[in-house]
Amino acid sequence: MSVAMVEAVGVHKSYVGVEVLKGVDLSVARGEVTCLIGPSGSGKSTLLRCINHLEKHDKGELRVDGELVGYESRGAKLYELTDKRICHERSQIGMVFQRFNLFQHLTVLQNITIGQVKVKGVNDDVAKTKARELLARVGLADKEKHYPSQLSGGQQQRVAIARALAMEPKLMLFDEPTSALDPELVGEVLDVMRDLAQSGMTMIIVTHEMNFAREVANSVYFLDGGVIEESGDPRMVLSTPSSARLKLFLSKVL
């Protein structure tokens, strides 16, 4: 059997004595789309940040592409990786945030090329060629000389997706990528994500877009209070939930 792209076993995480993740188990196969749903504060974003080691989990095991996240095993002990190796691991995982996180002083083209050049050592001309290909893919071929402040929120988020893709990641993480957008701009971002799903990109998406989850995801996990209350095929989980807590949640968001 092939190794899952993401495997979480008994993952715990606390902040200042408050347990945010309480033993989360999750498995995402290569090429699959998994959506994490649940109320605010349920641990969804924390789990994403642990997967790419922006946060250190306290207990349990996290693996991406068969490798421990942030650590290596020597004998019976775990040792944290050096900052350089952690940066290398993180460069293989694309992350798209709620608030775009673009460099405001750089043009759209520069935002997409900087990681390729500075982190991967790609030639500047090669990086620009890839950036332009990706801008065309997300429908922004005419915006390369614009600055983020000159773009709508939906356009900025599409640039952020293109920037993540420029690093040729094996996994994409999306942390509520449409939550900061005006309703009329949500569709243009979801369309790009649908295209990514159809291309076979492995994705984990924290979202409140239930129709999108039902349509695109291979699996959905409902988190509440730091635990997985229910998971499975999105058409089943979202249409006939067995958990009373999930039924209540869906009654408020649908």
Given for the second form:
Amino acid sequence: MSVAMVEAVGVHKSYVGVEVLKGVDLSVARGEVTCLIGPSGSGKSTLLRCINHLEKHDKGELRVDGELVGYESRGAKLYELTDKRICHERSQIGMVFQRFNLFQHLTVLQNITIGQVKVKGVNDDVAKTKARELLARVGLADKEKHYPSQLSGGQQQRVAIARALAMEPKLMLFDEPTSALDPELVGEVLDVMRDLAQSGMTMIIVTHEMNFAREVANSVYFLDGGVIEESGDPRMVLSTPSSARLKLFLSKVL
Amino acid sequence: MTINGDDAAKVVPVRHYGRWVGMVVVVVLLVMFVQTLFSRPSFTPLTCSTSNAVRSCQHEWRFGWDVVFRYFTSSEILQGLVRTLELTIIAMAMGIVIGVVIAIMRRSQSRLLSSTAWTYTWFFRGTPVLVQLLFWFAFNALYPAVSVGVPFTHVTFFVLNIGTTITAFGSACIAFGLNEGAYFSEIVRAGLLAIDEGQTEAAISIGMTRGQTLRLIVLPQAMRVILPPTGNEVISMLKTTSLASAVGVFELLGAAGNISAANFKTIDLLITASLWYLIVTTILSIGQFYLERHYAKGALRNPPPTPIQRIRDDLEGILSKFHTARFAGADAPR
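Could I have the structure of this protein in the form predicted in complex with the partner chain, to go alongside the form predicted alone above?
Then the entire complex follows, led off by the chain already shown.
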């Protein structure tokens, strides 16, 4: 039996006084696309950020590719990982943000090469070749000398995807990748993500694009108030929701 | 009716009468001021009241420009200028290094480190720089020797004799450098705060360490915010160094003071020194402009024009106005 790419059991997370995740279970198999849906404040983004250790979960077990996130278990004890080890783990998980977060002072090409060169120690020319391949893949081969501020939102988000892919991640996390885009630019980003899903990348996507979830996802999780209310095959969950909350949520977003 | 094209109607620009009056007033005042620079005082100064002095007083110019320029390149003034530049460069270099370290310590998650940084800033900003300068000058007397050894025992490895190591110039560098560090740390902190948290998160998410994130992503972008106040600090430091004459380091203003103490041409020598300060400040401002332009990369869609480009554009604008004016004149009879 192959190990799941992401396995969460009873994950809890609180910020000062507020419990955001109240025991979340989740399992994502290799090569699968999983969508997290739910109202804002339900904990979707927090769960995503716990998976690549941008946030530290307080309780429960969270594994990526069979390894505990942020800890190492030896004997009966859990040892916190050093910063260096955590950085190494993160470099294998790609993340795409709602507000793109491209490095504003670097050109498109430099945005994609900097991680390869500085984190993975790849040779500069090799990194550039790879960056150009990825830019071609997201349809922006002619923009490599541009600065992020000279691109549209949709173009920036595609560069951000290329930047994450340049690290050759085994898992890609998307935190509402189309929520900050003008409606006519959403399609170009979803197209790139669809291609990526078809190439067999394991993806976890926080999204409000229900049609995309229905079409591309292998499974969908509905979070509300820090717990998973409902999950399963997207066609089933989104068409015939069983919980009243999901029915209410879908009636508002669809 | 359109404002351009074949059937264009004549466009009458808004007349700014207030602006014209203002321009005339400013020009007249400027001419009057310049005239005073090169004339004799119309009243008889008190010192000229004795009959012997009257004749010479009548020929006395208000400002002794010949004196100003006679000393402008004298060796004492030039040596003072070099001293001033040395002090400024050393103190700013110290200030920048200390400032960056203190600013990063302020952000540390360790309470000890962040409160140490806070206390440093509090102390060095909170006491007059002249007091700090005199303190470091007196440091020799307060701590004649510093020994390196095992703390709280009598074991020592070597002893540094402060009295012979710290010169007046050294104490001035230390005083200005430490003081500048406190101010500069706040400038750096403002720069770091100005950068969106998302930049840090994105850098971390591709596996960068905290140090790499700061060095490769956050600081280069913070430079845009840090540079303008840094220009301020350098220029301010240039003039603060004049305090060093209090401990016997004769920099530019001190040298001018020395000369005027001998020949009583106080005002003239102050002008000599001030002209040098203005020249250095001008050079620094030009450097600042190009540095800012460099670090604006990516932040602006179009970089601002350089002064030379701007002058060229202005000239072209004026020339084209003349062209159209001539054109309109030629059209008039029709």
